[in-house]
Structures are given as C-alpha cells and as structure tokens.
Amino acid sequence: MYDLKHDEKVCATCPSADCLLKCQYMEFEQDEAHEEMMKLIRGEDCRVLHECITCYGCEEYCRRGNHPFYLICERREEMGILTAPRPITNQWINMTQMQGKQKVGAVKERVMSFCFLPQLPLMGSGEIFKDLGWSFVFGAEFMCPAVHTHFAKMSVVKERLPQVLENFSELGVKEVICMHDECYGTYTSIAPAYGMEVPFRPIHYMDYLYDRLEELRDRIRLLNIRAVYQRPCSSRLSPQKLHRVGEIFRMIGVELVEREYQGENALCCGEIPRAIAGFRAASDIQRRNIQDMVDAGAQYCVFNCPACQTTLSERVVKFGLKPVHLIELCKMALGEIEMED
C-alpha cells in the first residue's frame, strides 16, 4: 500500500497556518488553526475532521507542498469518520467500480482521456481536436479516483489509481491530454504525493486549448462578451493552469469580469457539500456564488467542470446568465457553435 508523503516538521515550522486559515468554510484564529493541524498529525479528534466539506483548498492554501487536504482524508478514514451516509459513499465507490467496459479508440502516442465523463466525448470534437481523431479512452478502467477524496475513502484511491495508471502504460500513450481538470490533478498532485510513478506526460487540456487557438488564431471571431469562471475544487490541486483562464479569454474576445469570488477565494459548485455539509450549507454557498456572478455584470458563467456545469447550469440561468462550458466557448470563438442571443 502507498503512503502519503506528509512531513509533519514542515507543519511545526510554518509561520502562517493558511491551509486552515483561509478556508472558506470554517473559522480558525491563527493559533488555534496551527494547533489544530498538528493534533491531526498526531491522530487527536479535532475540529477539522468533522467540518471539512472537502473543497480541496488547503491543498492551494499550503505554499508548502505539505499536502494537508490528503492528511485529513487519511485521518478521517482511520479513525471511522464518514463525510457522508454510507449509501452515498457506497454508491459512488460502486458506480466508479471497474467492469471491463471502457471504450479505447484508435490510440497513438498522444491519446485524449475522458474519464469517465458521458459530456466530454462531445466536446472533444470538432476542429480544435481534429488532430487527435479518434485517439481517445474514456471509462472507469481511466477515470481518475480523486472523486472518492471528498468520501475520506483513501484506501479507494490507492486501489485503484496504480491499476488506471497501469492501464495507461499497457496502451504505450506518451502523452494524455487530461479533458477533466481532476484528472490532471489526480496525475500531477495525487499520484506523487504518494510516491506514484505516472508513466505519462499528463497535459492540461487547457494547454492544448491555448496552443490549438494560437494555430487557428486567423479563424477566431472575438466574442466580445463578459464571463465569470465557475473554479471547481479540482483545479485547487493544479493552480499553476489558472493563468490560461485569462489568457484564453483575452483570446477569444472574452472579458473577465472582476467579483469577490474568484481566484484563490473562489466557491465551488456546492454538489458535493450537498452531501456532506447538507442541503442548507450547499443552497448557501450557491445563493452567494451565483449573486456574486449577478452582482458583477456578466453575461455569462463559464465552466471547467461537467459536473459543476450541470450542477449550476439551471440555476445560474434563472438569474439571467448563459452557462457554458470553456471547450464550447473557443468553439463559439471559431464558428461552431452559435452564440446565443
């Protein structure tokens, strides 16, 4: 089994305390934050193993590499503490199940990982992936378990992440354009943090997206439109790829407007809180997000995540916005979609 890499010297020594104290979803005063990381090193009940709701933000919070997000996890399934109903938590560990039905295309050296997300074949079409053809893998044998995180089942993830990686290499790909953010997280955080060898190079499909539209840069129409940008929790783990939000948008004629959570401060979807906060907690985090999209003057709300895409979509056009997700909005940008009214 894969141990986690947590050096808990880097904790006793670190003057700040950010992972804890900016968290968007529990209180700490600076001391007591330290303190409460490290009776989580040393295994104590504390706080933190009941009021996490798994956003993933002490992972970007500690400028460390420490891993605290990871620890909580691990702590949390030692010690028999459910962040959700076990049938929920036994649902998504069966559902993600591997069962010999992955769909495998016409592989080469680079190849297009859908994960396990029915959305993404869609979008992994048209011009900008033209080059890629019919390269691609999509099912559970792939998907990337980062998903049984936020259900503090650890020992899910350490199953099932060598046997995907391990899938990988059989099919001898170089390079995998991750087209689900969590899946790039789950190879460029998870996997080393315990001490994973990802016998790939994994590409952020937002760094394909950017260089693709450098190449059609003469077909682009600018959109001349104002965007919000729905940050899921994935990305928490990979903030080195924010940039390319902004520098796709300036691309395609996008303006992103300015509003009080985004960035390092941004919410997420409040699916998963859902389940593991409640129904207040969730309808809370949404109500101020989506105010704040309002609030800010955008027309649209752009999404990275399919699940935070179809989680906010329908209530984010109630209050006048136009949901869409990143890869659609370049395609609009190049003529393949139609823009709407």
Given for the second form:
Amino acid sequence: MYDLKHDEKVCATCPSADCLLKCQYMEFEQDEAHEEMMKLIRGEDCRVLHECITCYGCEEYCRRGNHPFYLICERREEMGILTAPRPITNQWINMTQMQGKQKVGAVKERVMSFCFLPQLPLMGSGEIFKDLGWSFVFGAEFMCPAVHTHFAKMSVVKERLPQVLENFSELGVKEVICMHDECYGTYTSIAPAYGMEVPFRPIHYMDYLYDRLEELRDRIRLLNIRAVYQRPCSSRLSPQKLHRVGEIFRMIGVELVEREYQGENALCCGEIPRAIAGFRAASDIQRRNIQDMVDAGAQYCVFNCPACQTTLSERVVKFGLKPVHLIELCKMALGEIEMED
Amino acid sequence: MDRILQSLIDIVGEKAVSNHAEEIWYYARDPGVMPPHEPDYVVAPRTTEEVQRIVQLANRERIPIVPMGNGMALTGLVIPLKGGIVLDMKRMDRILEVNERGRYVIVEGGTSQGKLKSYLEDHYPHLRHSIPDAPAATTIAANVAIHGQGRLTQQYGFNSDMVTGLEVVLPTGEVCRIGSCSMGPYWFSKGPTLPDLSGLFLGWLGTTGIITKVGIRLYPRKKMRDVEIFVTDRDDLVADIVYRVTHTEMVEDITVWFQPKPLMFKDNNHITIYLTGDTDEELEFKRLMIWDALREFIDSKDGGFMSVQPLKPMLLEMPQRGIAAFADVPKGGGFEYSGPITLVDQYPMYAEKVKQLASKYNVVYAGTARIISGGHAMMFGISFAFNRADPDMIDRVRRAVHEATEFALDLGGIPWKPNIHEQKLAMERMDPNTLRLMKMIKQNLDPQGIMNPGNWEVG
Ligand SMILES: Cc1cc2nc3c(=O)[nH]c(=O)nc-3n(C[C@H](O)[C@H](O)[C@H](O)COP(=O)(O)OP(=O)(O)OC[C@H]3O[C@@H](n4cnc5c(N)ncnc54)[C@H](O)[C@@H]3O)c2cc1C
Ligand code: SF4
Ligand code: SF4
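For comparison with the form predicted on its own, would you give the structure of this protein in the form predicted in complex with the partner chain?
Now the full complex is given, and it begins with the chain already shown.
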C-alpha cells in the first residue's frame, strides 16, 4: 500500500502555516492556521475537513515540501467525511472506471496523453504536434485519477494510479506529453508524494508548445490581443510551470493582462465547488472571477484545462469575452484557426 | 379491378391509395413488438370531405378503418388487426390558424409535431406547444388521441388537456365540431362551459372517430432554456425531491430516469429539471430557488447536482433524439415500453420492478418518469431495448412489458396507449358500470364496429 509522505515535524516547526493562511476559501489567523494543521496531523476533527472546497491551492502555498491537500483528503476519507454528495462521488468513480475501451495510436517513445478528456484529441493536431503523428493514448486506462482527490477518495487514486503507470510502462514509452495539466501534476506531485515510481519522463504540454513555437517562430503572426489566463486547480500541483503562460503569450503577441485573481491568488472555475459547496458559493466564485477578467480589460479568456473551459465558456461569452484554450490560441497565431472578430 | 379499390381511387385519386404488396407490408406493422397484420388498402386523404367519404364507404361495405399518424405509438395501435383500410393522415398537415393573443393553433389531423414547431419558431417566436420527445414526424392529433405528454406537461397537464377544440368525422360519417368551435369561429375551449364532448374522442385510440382538425393551446416561449440534473442513489427520496421542486412552481419539464449504462449513470436516479426565463436574472433566480428547495438532500449528501454542461446540447434538444439512441444499446434498433400513469410516490416500487424484469428476462432496461401537472401523477416508462433481428429477444421484451403493465395495474396505475393485451388487463380491472358506459358510447358512435376494431373492445 502506498503511504503519503507528509513530514509532520516540518509542520510542527513551520513558521508560517502558509498552506491554510493563504487559503482563499477559509479565513484563519496565523496561530489558528498552524493549530488547524496540527489537528489535521493528529487526526482530530477540525474545520478544514468540513470547509475545504478542494481548490488544491495549499499544495502550492506550502513551500516546505509537504502535502497539506493530500493530507486533508486522507483524513477525510479515514473519517468517512464526504466532500460532495455520495451519488456525485460515486458517479465520478464509475464513469472513470477502466473498461478496456482505451484508444492507443501508433505509439512511439514519445507519446501524447489525451487523458480521458474528449476535447483533447482534436487539439493535439496541426503543425505544432506534427512530429508526434499518431503517437497518442486516450481513455480511462491512461487517465490521471487526481479528480478523485476532490471527493476525498485517495483510495481510488492509490488503486488506479499504479495501474495507469503500469499501462504506460507496458507500452514502453519514454516520454509522455501531458496534454492535460492535471496529468502532469499527478505524475510530478501525487506519484512522488506516495512513493510511486513514474516509468517515463512527463513533459508538460506547455513546455512542448514553447519549444515548438521557438521552432516555428517565423510562421507566427502576432495576435495583438489582450487576454486573461484562467488557472486551473490542477496547476497548483505544478506551479513551476506557471511562467510558461506569460512566455508563450509574449511569443504570439498576446498581452497577459494583470488582474486580482491571478497567480497564487487565482480562483478556480467553480465546477467542483458547485458540487461541494453549492450553487451560491460557486456562483460567487464565478461572478468575482469573471468580473475581474472584465475589469482587467481582457478580450480573451485563455484556458489551460478543457474542463474549466467547458464550465466557464458560456458565462464568459455573456460578459463579452472570447473563450479559447491555450493550444487553440497558439494555432490561431500559426494561422490554423481563424481569429473571431 | 377491385370494386372497393376503385371507390377509394374515386375519392382520393390513384396516387393516394394502394393495395400493393410493398405498402401492405409496411402498413401491417409498427416499430414495436406487436405482431403484424396486413391491411387490405392504404389511403392517404387530403381533406375532411375525403375522410368523410372514405368513412361512408367503409360503413356501407362494413370495412374496418384504422386512422394512423406516424405509427410511432409503438404499441400496435395502428396495426389493422382485422384488415380493412389504414387511413394515413399525414397529407392533412396544414396549419390553419394561429390566434396569437388567444394562444392557440388549429391544425389538420395529420400535422406533425416537427412542422408545428418550426412554423412557430419562424412565425411566432413568442409561442410554443408542448412537444413530446417522440420523433418529429409524429402527429399532433394522434398524440392527443392517446393522451400524450410533452415538454409542458409538468406545467399544464397531458397534451390532451391542452386541446381547445376538435373537428371529428364520426364512425357513421358525420362531421362534428367539438367545443367553442361548434358555436362560432373561435377555438378557445374544447368543452367548458358546454358539456365536454371531447372526452368521447381523447384517449379512445381512434376507435370513436377520426380527428380531422385539432386546436391546441400554445404557451409563452421564453428566450432562454436551461437544464440541471439532480442525482440521488436513493429511490425512496425521489418522490420527495419531485415534491419540493414542483412546490417552487419555477420549472418547465421534469423527468426522472435511471439506466445502468454508460457507467456514469450507474446506480443513480437522475432528476432532470428544465428551467426557462427571459433574462439571466430570471433563470438564475429560479435556479437558486431550486437549489434551496433541495438543500436538505445536498446537506445530507444523499443527492446533488451533477455537472451537466457537456450533456446540455443533447438534453436541450426538442424532441430529444438521445432517447431513441437507447434502442441501439443491444444493437438492432428496437425499443418498447410500458408507460403506466401512476402516483409519484410509487417510484421506488417501479424502479425496483424494472430492474427485476430486466434480470428475469435478460434484457437491457431504462426507466424514465415524466412528471405530470406539478406532481399529480407521473408516466413511468418501463423500457426495454431489443435487436429487431432477434425474435427470441423480441419475445422476452414482449413478456417483460406485459408483466410490467400487470404490475402497474395491480398497484392502481392506469395504462398509457395500451396495446390490446394491456387494454384487456385494464378492462378486467375496471368498474363494470364504467365498462358498460364505455360500451354504450362505442355502440352508439360506431354501431358497425368499424373503427380501429380490436381496440377498446368491450366484451
Ligand atoms: C423515441 C420515442 C419517444 C417518444 N416520446 C414520447 C413522448 O415524450 N411523449 C409522448 O406522448 N409520446 C412519446 N412517444 C410515443 C408516440 O410516438 C407519440 O405519442 C406520438 O405522438 C404518436 O404519434 P403518431 O402520429 O406516431 O401516432 P400513431 O401511432 O400513428 O397513432 C396513435 C393512435 O392514435 C390514433 N390516431 C392517429 N391519428 C388519428 C386521428 N387523426 N384521429 C383519431 N385517431 C388517430 C391511431 O389510430 C392510434 O390509435 C415516443 C415514441 C418514440 C419512438
Ligand atoms: S503543510 Fe507546509 S505550509 Fe502547512 S504547516 Fe505544514 S509545512 Fe507549513
Ligand atoms: S485545497 Fe484550497 S480550499 Fe482546501 S484548504 Fe487547501 S487552499 Fe483551502
């Protein structure tokens, strides 16, 4: 069985307890935050077990190598605390079950993983991904099971992730380009946190995009637009990649407009909080987030995660913003996708 | 040439009548599981007068006559059990009048749901009718003749409750108007405040006359329509959930469904709730009211709203074509259902029964309930899919559907668009005086017993 590596001694001596202090969905004073963390470590009932909306933020806020969010999930499951209603929790478990329906292309040493997101296969095409050809995988068999952390089902993560890693291993791939940000977070954060060995080198698709744009520099038409970036919860598991957004934007002539809810302060898309915290809480998050985009004077709202895009597109359009995925934005700069007026 | 064929040609012209093998084969069956039976003639009239003359001929010659819309009721109601004439009404498809302020429309007896829908969208964007999820080619008159239900049934009752007037050719050939249109030019009431004679035709499955014109109510079409799905794994909570949602009086349609596949639907009941509004604010207010109404179930973790965004294009379609996709689960494109009308409180027993039957007869199931009139009742569809090329599977489905209906009637439900066996089951359970009244009505309206014989045949 895989055990979470969370060093309680590091928490005990933590001067800041930033993990909970910076939480955007719960208010803590410094002492309270620290005490809350200690209660969590001791396995006592505490506020965070009932109020955390699973934004993943604390995984980023802790700079001391610990895993506060995974610990919250572990404790919730141990104590039988459900985050979302039971039928929703089970719906996610059921619909992401491996059923042998995976799609495996002409796999080479370097493969694109479309996770289990139907929007991604279409994106992994065109000049940017030309060299990879049909080297792809798609389906529950290759899906990062991180989503179950939202539902405090670490047992599902621990059961399925080794199987996913094994499935990749059987293909003999050396490098996996993670087209879903959360896959990258899973392989570089969750797997090591549980001592699971990843049998390939995970590559974040943004790194791949950046390198390809370098190669295709002379074909880029600068877009000259102003955009905001919608940061997904999963990117909290790989904050070291955040800089890529600005770099890619600069390469293709997109001004990343400053706003309140950016970087560490980003707000999530609201879909998971809708199930966990209800309509009012989710609406409030979405309203503040979109108003902030509008106030910043953006024309486009750029997504990293297709699930956030599905959730927020209709809403941002109502506020006059154009929703677009980062990959689509790059394709626009290469003239493969028309820019909307 | 056959004398009757010639007479029919004289009435409708050569192109609109046939006794050719191809047509006879086609009109001998419907897409459900009832065995076929061949008609002698197929006729497609264009006017009320033609219908009248055909009925007069059928009377003279004592030939059975079966009115047919699109033949999609699935329960063999247009299969000519005793041969004779199948009267295909689809050529009588004109939209005769829309009274915008009075919010009603008059259509001919073969007008399809799809035609009216697109006509209203094009010409009266503020109006809509209660469209069922049946294929768009199904007809409005047939739907009210079988007490169908549509998108507005939760708010306004059975589609037949929305009738505002009828023109009927009686089995003896007289043309008769029912409701306010019997006294003047307006079609705003099918009965009240006169004696309501519409009941002589609605629900009779074409056994008491042929509807050549029908007026139906139209309703406001809001600018926006949206959908939420509340899920619970507890069958016993469904009736209470529906009760609380209907209490808000803020929703359009409500359907409850469960099916084992795809896996995302496994083990849950899905309560699909449709909302309409003219502004974002209206829609959001209604949504909030509904969330609040269900707060208790969410807090107890017994139920919650699922992510619905990716399913929206399918869910918001009217009619919803996804329903027919169920027929292809076992491959081979067939599905049949028993759709009794009963109390919403009985949901758990029905849900249990569907699963039992599916396992007993080894068939693929889906359960769907449509809420009627704010929860006064529901249509509980016990559906089984089958492969048309597999006679054994068809037989298993037939038996499963029959058992489902028996179960429903034993629990005090009433059958919807019953096939002949289900009609028998219903009549066996009916008060003898009610039966006698039905018999009296039928004998008086159709003394020769030529209208869709075999159906509602009181012994
Ligand atoms: C995928 C699918 C989904 C469905 N969903 C729904 C739904 O949501 N709601 C619903 O109500 N039904 C539904 N149905 C059932 C059915 O298709 C509809 O009720 C439809 O309205 C039947 O119309 P039709 O023209 O096919 O009728 P037919 O099958 O042609 O006729 C039905 C009955 O009406 C009689 N009849 C036909 N025309 C006349 C007339 N002019 N005068 C007198 N009697 C007449 C016939 O003799 C017969 O007894 C569905 C069916 C399918 C296949
Ligand atoms: S999880 Fe990290 S930030 Fe939080 S208390 Fe422990 S060491 Fe400090
Ligand atoms: S996951 Fe988000 S909401 Fe939960 S404690 Fe961490 S920062 Fe707060």
